[in-house]
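Presented as structure tokens, the chain that follows is alone, the form predicted on its own.
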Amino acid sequence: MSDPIRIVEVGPRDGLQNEKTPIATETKLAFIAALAAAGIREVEATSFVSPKWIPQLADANDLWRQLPTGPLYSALVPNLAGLERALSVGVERMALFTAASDAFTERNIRMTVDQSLTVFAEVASRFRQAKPNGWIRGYVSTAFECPYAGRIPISQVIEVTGRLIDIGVNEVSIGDTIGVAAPIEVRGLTTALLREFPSERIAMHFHDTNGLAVANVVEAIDRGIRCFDASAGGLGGCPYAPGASGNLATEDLVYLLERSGWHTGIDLDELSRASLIVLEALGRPPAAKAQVAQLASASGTSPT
């Protein structure tokens, strides 16, 4: 278990972007600071998307300038306009978002997959010119199933992943966007991916719609994957994927890893409290299983 596993915390961006209740910049910063204090080392902090499309992240420039020191921060950059905003505040690590399904990208970013990759090739090139030592992540959503097009052939995921790597991304995060995958499907896809690409280029992003996110992580680890996305408190969902519940909770992932012998360096007690300030602003109680259990243990009560 000495081989390290990376956790990329996506709560501040993916976890909040679809929430209708406005979250103040100060609250987001307090959330991120609490994540850093808990030992989280990589945080996707925001997105430089148009405020017209995602009002919740309209404060991206202001937020970025005030981020606490400690973690490595990244931001989603949807296009050249977003890139200019990101560069203006010194972003060194960015992410690009596409999918394995045209039907999904057309509803989400109003482009086909091919069109999105053409745009992203230019965005990546411009970013590399400005930041020669910068880091780029690519997302491939709906890698198992699309809510509009159905199940996705493994060959499509392989093709999109390869094209992202060809345009210069350092890492590709493979997403079970609507949370339908079972471990046997994870086994098939990850095995195929790792035949084509080094394991250090592949991450997994699971949603917990059907309660299988943790089981899917176990299968992916067994196949050789060593990077996983997660969201504190299980925050997040997808407005373009009906029925998709929150992301894999960071607390559940940390509990799994620590109990299995993987040292994360993350304080589960502090992590379990990190999202409370956001949950309070949303008027929502904690729901992530390990978070609820940890909070109950700390207070001396029984989890309900």
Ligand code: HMG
Given for the second form:
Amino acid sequence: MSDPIRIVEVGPRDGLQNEKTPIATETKLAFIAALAAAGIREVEATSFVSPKWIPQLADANDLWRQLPTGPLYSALVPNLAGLERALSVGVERMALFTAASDAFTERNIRMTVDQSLTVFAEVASRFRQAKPNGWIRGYVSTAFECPYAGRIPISQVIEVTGRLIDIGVNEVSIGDTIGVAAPIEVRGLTTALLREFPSERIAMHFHDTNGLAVANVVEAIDRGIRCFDASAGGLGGCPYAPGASGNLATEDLVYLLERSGWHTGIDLDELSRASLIVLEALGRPPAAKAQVAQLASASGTSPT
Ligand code: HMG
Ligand code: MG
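To test you: the structure above is the form predicted on its own. What is the structure of the form predicted in complex with the ligand?
Full assembly next; the chain just shown is listed first.
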């Protein structure tokens, strides 16, 4: 348990990107400030994608300039146009995103996986010139199943992960984009990944569509994974992944880790307060189990 586990908070990006209700930039900033106050150290704050495709994150440049100091911030970048926008506001950590399935990338970023890796090689090289000490994450979405192409063979995930590492990413986050995987599949995939790549290179990104995200984290920790993405309040989903519901809730992840003896440095009460800022803006009640339980215990009622 001395081995730290990293949490990458993706709520301001993955949590909000699919929400139709526009959230004001000031509300996003208040959310991020509250996450920082709760002890969150890594935040994926926004995306420099086309505002026509993801209107909710059209304020990326404006938001980035006002981010509170404290956490390490990163943002999604899909192409050279996005990179130029990101560099213009001083982004030092970026995430490139592809998938294990052409059918998904063609809908999500209008490129095949091969085309995306060609574009990303150029984006990564230009980023390294501008930011020699910068940090790059790569995403492999639909790592277990694609909503369009079905089940994905492990070999395809290994191949795309290797190609991302070859173009110089520091870490690859493996996405169960539609939240369908069960622990036995996580065991198979993470065992295969850790045979090929050091564990510092691999993060897991679970969505909780079927309620198995926490069980999948337990399995991945057992195999040796030490970095997980999560979204405060369990918000999230990708507009190009029909059926994808919320991400693994950060509250559930923090509860699991703390209860199991892994120190996170994150205060669950403060985290729940941060989630309430966006939930209230969206007009939605808390749904993450650990948040509902925390709120019930704070108010002295039973969590029913
Ligand atoms: P496209 O329409 O093929 O782009 O979209 P284009 O190059 O033909 O350009 C069309 C217009 O967009 C042009 O403007 C460009 O200037 C503009 P116009 O001439 O029509 O006025 N444009 C941009 N504007 C701002 N920033 C940019 C940019 N690029 C072009 N970066 C594109 C291709 C990749 C841009 C588009 O498909 C896109 O933005 N996709 C993003 C989709 C997205 O964000 N999906 C969600 C994130 S992935 C995810 O959620 C999965 C993950 O969570 C892991 C998991 O769960 O598995 C990461
Ligand atoms: Mg996601």
